[in-house]
Amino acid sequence: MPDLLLELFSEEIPARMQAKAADDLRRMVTDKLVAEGLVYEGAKAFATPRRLALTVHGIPARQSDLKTERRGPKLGAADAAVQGFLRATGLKSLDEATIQRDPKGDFYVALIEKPGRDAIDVLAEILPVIIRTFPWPKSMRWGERSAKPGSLSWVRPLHSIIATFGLETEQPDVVKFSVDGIEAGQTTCGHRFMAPAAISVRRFGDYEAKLKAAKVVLDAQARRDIILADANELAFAQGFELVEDQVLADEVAGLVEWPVALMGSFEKEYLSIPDEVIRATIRNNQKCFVVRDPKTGQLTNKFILTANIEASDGGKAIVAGNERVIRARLSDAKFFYETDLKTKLEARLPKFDGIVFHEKLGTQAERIQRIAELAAQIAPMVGADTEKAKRAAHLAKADLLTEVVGEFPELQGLMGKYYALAQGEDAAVAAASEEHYKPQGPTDRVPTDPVSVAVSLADKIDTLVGFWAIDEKPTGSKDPYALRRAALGVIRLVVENKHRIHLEKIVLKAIDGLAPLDDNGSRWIWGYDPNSPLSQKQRDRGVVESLQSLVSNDAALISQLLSFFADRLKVQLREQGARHDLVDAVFALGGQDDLLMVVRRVEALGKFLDTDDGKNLLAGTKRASNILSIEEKKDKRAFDGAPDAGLYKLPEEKALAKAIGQARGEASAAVAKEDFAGAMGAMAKLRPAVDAFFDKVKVNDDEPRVRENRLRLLNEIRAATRAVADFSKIEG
């Protein structure tokens, strides 16, 4: 079957937006298809800085036919119908209609055949709208039609289109269209200064040599592979070794289509700044690697760019320009550094006074404070020296005024811990100016040590209880406080160290921090101060009465926060493979504000649902509890308190009662003892005697006191195994 190969061809795509482009472009193009009927077999698409490529190979050469029946009036309807069902249809008469019989009637029917057009037609009409259509974040207009109505809108001036479309074996057809005065042909242009030339090409695998002749590498993941490897090899050669940047890598590959490899060098006066600012320099402003020595692991005065040219000089003039923006560069950055070193991080806190942080919630002075006070009292749960827990979150934010954190944001925590170190503050206090931020994904490392887990425990607590007070929760598309992440960083740290913490206390101390109560129990804003022109625009704006009303109500917010805590846990462990119902069964019990806890019974509740006794009870409990959901509901009441066991009739019954009461006890004495693993033994043991109740015994007994008797007998069954997990939550 025939292959369609397309290429746009502009001026420099910018590397951010080339991948989505591709992928953007590929689909448009399988999406009309599809919808017209034409299944192809494959696609890829490709992305240059100079232009986006397309094949797709195996289309059928034409749509099939269609047949299609469409229904009409009754017979004898009104003229009306009749001629608006012929006009539709394009029958010029009823006699052109056959009859369908039905119980509502008969009915004319019309048997319209649509032939199928040839694919290269389709693709003239379809590939002009994707082309005039195409999403890219940002376009522009430009030459003489560019003020003209409907005139052509795309990232950069768009210079050429191929279009093709025939079987490999023969000489493919050129896809007849313009778009904005620019006809699609089969020509394109190789490397801008290499080989500027016009190049004819004819299908996918002619145009992808000729490109590479023309030193043009088509392929994104290709110029990646081969820009790494060189870097790599250049950097060996030289004794050292590439400091690799997958992100960088991505984005230099989008700037070149010939990729070239050089080393430059930079003054040795330079590496007496931290390595992560030299990298962040040379990378932000150069897209260019650094090197280290494999000795020491630290950074060489090495660095490497990738050019998109093979220079006559051998790349002599590159590298040096190069080297003169590297130098001033550094130059500007040790500048900042040393300035910094100047000024003690204390000295930077009370800039954050005139610093909002949310015009709701105050200043940054004020919120560092809360966090101070909140990592003092969250110190002794996991662990931290108190006082160095309060120092470390006084001077955690105070690198965010410091010069190259102004020019790096990146490095924010990062130069506070330089900086930390450097006026002689202790390793831990240092240490939690970087790590407080942590973990910020999936994959980012979790802190250890327990001045740092204490302040990020405190930060992300602040910050959660803060927005919810304020009702900024996220919501299902939306989450631009990223809570969600604050909410998986604190299940993180508290599970992955294994800490013993109730989130309760700790939401309501940072409750406390936010709105203190007074002499009489009201809470008031924290901080507020009526002489102050901030506190004074927060009264104007009623942000003290809303936030007093919001966090008046403490128990609805805490529970508000352990829900979506619930929610996070949910989807952490089921990232691990674990079930979300049994989540749901563990949280369901209320109070479960332990995370450790609950990760352990959710951990022995799986396994136990996974023995034959496990599957056993849950069928036996959950077929209790359906009977009594059932019984309450058409009695409207609740079978609770103790069965009567001189009503028991059956020694089912009483041998049912008898386990429920043994296995109740060991599973209690279990939970107390945080052996989750032996609570289910214990439940495991009801098993027999539950299927031997369900067997033998009528529940709905015709005698009324009986029947009661044994629905508080099944309330029991459900009430026990609540000792480990709520039953009904779990599903299967």
Given for the second form:
Amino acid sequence: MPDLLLELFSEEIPARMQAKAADDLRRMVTDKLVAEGLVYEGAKAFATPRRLALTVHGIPARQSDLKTERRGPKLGAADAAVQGFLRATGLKSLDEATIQRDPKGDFYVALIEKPGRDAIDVLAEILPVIIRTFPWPKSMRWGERSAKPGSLSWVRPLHSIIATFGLETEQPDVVKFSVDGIEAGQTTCGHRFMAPAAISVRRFGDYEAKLKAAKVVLDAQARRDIILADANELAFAQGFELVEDQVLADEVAGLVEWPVALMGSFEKEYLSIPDEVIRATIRNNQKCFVVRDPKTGQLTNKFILTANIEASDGGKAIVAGNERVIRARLSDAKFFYETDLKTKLEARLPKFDGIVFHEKLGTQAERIQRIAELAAQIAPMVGADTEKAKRAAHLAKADLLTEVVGEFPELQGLMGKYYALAQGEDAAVAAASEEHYKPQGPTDRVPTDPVSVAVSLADKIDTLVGFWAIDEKPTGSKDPYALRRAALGVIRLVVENKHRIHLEKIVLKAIDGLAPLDDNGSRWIWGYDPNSPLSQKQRDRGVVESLQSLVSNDAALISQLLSFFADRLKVQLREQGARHDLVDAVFALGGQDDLLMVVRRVEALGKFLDTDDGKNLLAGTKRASNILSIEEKKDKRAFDGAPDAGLYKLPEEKALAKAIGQARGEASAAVAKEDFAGAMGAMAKLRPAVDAFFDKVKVNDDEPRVRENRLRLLNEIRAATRAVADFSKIEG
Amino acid sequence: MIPRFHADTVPRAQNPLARLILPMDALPAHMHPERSFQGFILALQRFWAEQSCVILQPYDMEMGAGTFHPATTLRALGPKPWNAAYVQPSRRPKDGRYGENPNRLQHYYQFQVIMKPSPPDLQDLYLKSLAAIGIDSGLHDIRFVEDDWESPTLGAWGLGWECWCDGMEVSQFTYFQQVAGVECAPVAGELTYGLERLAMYVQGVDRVYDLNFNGRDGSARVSYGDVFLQAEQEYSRHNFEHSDSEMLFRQFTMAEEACRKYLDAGWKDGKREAHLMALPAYDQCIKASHVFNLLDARGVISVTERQSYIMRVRDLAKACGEAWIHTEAGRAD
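Can you swap the form predicted alone for the form predicted together with the partner chain?
Below, the chain from earlier opens the complete complex, with every other chain and molecule after it.
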């Protein structure tokens, strides 16, 4: 079956758009083909800085013919109906229609045959539409034709189109179409500088090969592999190693058609700048890789650039030029770094008075104050020194105002650490600058140092409480303040460090920080100067009133936040392969704000339910619950209250009652000792009694008092299991 | 040469490289773009003159970039073809460094090319212009790196690239999509060369003040520093410490009012069909923009006010653009 080759040759396409564009092209063309009944065998798309290309192979040469039947009017229908039928079906007269028998009356049927079209004609129709409707993130008009309305938009000026279609063994045909004056053909160009001449191609095979001969590597993946392999080799040859950077490699692969890696160097004096700053400078601004010494793990004074040409002097001029730029950049970075070191971090803090964190949540200065107070309160719970936690929280954001972080925002925190160490801060205090932003996601490292943990928790909980209070909760896919990530961060900090923390208490403290209680026990917003201009503005906007009503209902705010944590924990455990219904079963007990205990309970419950005792007890409890809910509905009443021992008629009833009493006692004692495995073990002992009860005892006894008593006993089973979890929430 | 693909466009004037650049030895040594800043500028002017651009002289007003020149801002609008090139001194009061930074200047030169409609081989022409100033694309790594251009004060945007030579940004290349709030139809292509930076590259100097200005040696040599260092020091003092803010605030308002006044008065017979005074009105917009830059450098405009000043200048630019497309040079007939 024939293949399609399509190339859209343009001026330089932004690197960041290439991969998606290739994918969009493949998807749009193949979707259209399938919609036209042309099911293909395979497709692959490519992008370079100057071209999008697509090969689709195994397209049927022709659509199949379509036969449709169209039901018409009844025999003897009015002439208007007959004429309408003939017009709609294209029949000349009723003689061409067939008649179908039907008990309700015979009617005319037209058989319409729609012959399939040649695939090449279908392509000539769909390709221009795809080009005109291509979803570039940003597109533009150009040239003479842009004076007219409806002119073509493309990411940058489009120069030529290749569209050929045919069998591998034959000379393919050009798919005949034109878009805004550009005729599809079979000509393209090679590398802009090294092989600019026109190339005539027939199909994908010779297209890719001829491009390669014309110094264009079509496949971005291949370009990336070349870049990394050559860069590694250059570094290795000098006894160094490349600092691999996949994101940079992908970007650079989108900037060149013919990658040529070259190594340059810079003055050793710049190695006094922190490695991360050197790397950010060289990577972000110059798109070059850095190189480290494998013996020390530190950067060396080398970098690797990727040129787009094989230069006539072997790259000397290119290396020299890049070295000049990098030298100038590093000189700036060194200046920034040294300037930053001249100002102590705390001296920067007053500036935060003038920086708004969020218009409803006050300034950065106010926020830092809140975080510091909260961190001090959390400190003892996580084994941190209170004063250090407070100091760390005060300094943790100060680097946001430094020159280096202004230049390279991704170095926030890290620079704070360097500057804190340089001014002689305690190591744990300095580390918190960097660590308190962590963990940034489910795979990021979790800080372990207690000071960092305290500041990190305070930062995240203040954020969560603040945005909750002003009703900026995440909805659906929208989470502009990354609150889900913050909540997951809290969970991981607590659980992975095995800290016992009552979240409810901390959340309440955070609310106190945001809106302190006055003497009358009502909350007032902003523990800060009510005469400050910011507070005045908030007042004008009615922010104070709306916040007042939100935070004055502490209980609602706390319970919403706790269930948000529960949701995040569920997601987290589910991703680790745990059963999320067990999380529900534990949270349903109420008052579960100690995340570590929740996780332990879930683990113990999971293990228990894997045993036969667990499965049977769950089945028994569910059976009891089902019977109860049916009978409760029937009688429109609950069967709570202790059973009457005097009404037990059968030994199994007495045995069950005894077992429940015993299991409950043991389980509660074990839970009190936080021995959840023990609690589950105690529950396991219930199983034979429950099984025997259901075996031998008919719950719905004819004697109403006995029936009621037995129902109460069932209720006791349900109640007893609640010592460990709400079994009704467990699936299965 | 890269072949052209637009079947429907007539190839631009045939201009093989040999004809448009004098062989290097035909030029006196002191005029070589690699040796002399002025020779460098002349080479660019000569190149673009060969592309049938009108070579203009700098506009006689202070402005932040060559784009502000009415030959770009206003001429980019309307359907009439327009090809021009010129040097424009650019004033960036905030970028002054008292002459102490090797690359930062509060006054520098931009070389500006505008071609409307953008020719199909504009990239090619650009590369040839680099060859004309001594940058060989077989030796240097020249790249077109994404850069979307937007000027909030001009109400303008376009797509294009920053052009890199061996990792250094040497030019801006933009296809204007909208200027002064008006859609460009047809689209103009704009090239902006940072002259000092490029000249430093071809002369191989690391400090702008070390550029050889006139290409001479010994006592006849005049450096960029000889010409501009004192000016950088004086203007830095002026821009950061001494400019008269009160006067500037008044000037801003005066320019704004005058611009509006001229625009109102310019509508022929009071009907919004033909405009007779778009250029003088636009001068006042340029004025307001520069005064704003001076105030900004002086640090007397707060973050929140800043936005509103930018909006005020943009409103003027838009009104001027609207007037321009109703003038002789800006309209269709």
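Bear in mind the structure is a predicted one, so any value in this text is a computation, not a measurement. Note that the rigid core is defined as the largest set of C-alphas that superpose within 1.5 Å between two forms. Numbering follows the first chain given and starts at 1.
- After superposing the rigid core, the Cα of A684 is displaced by 2 Å or more between the two forms.
- Relative to the superposed rigid core, R101 undergoes a CA displacement of at least 2 Å between the two forms.
- Annotation for V247: C-alpha shift under 2 angstroms between the two forms, rigid core superposed.
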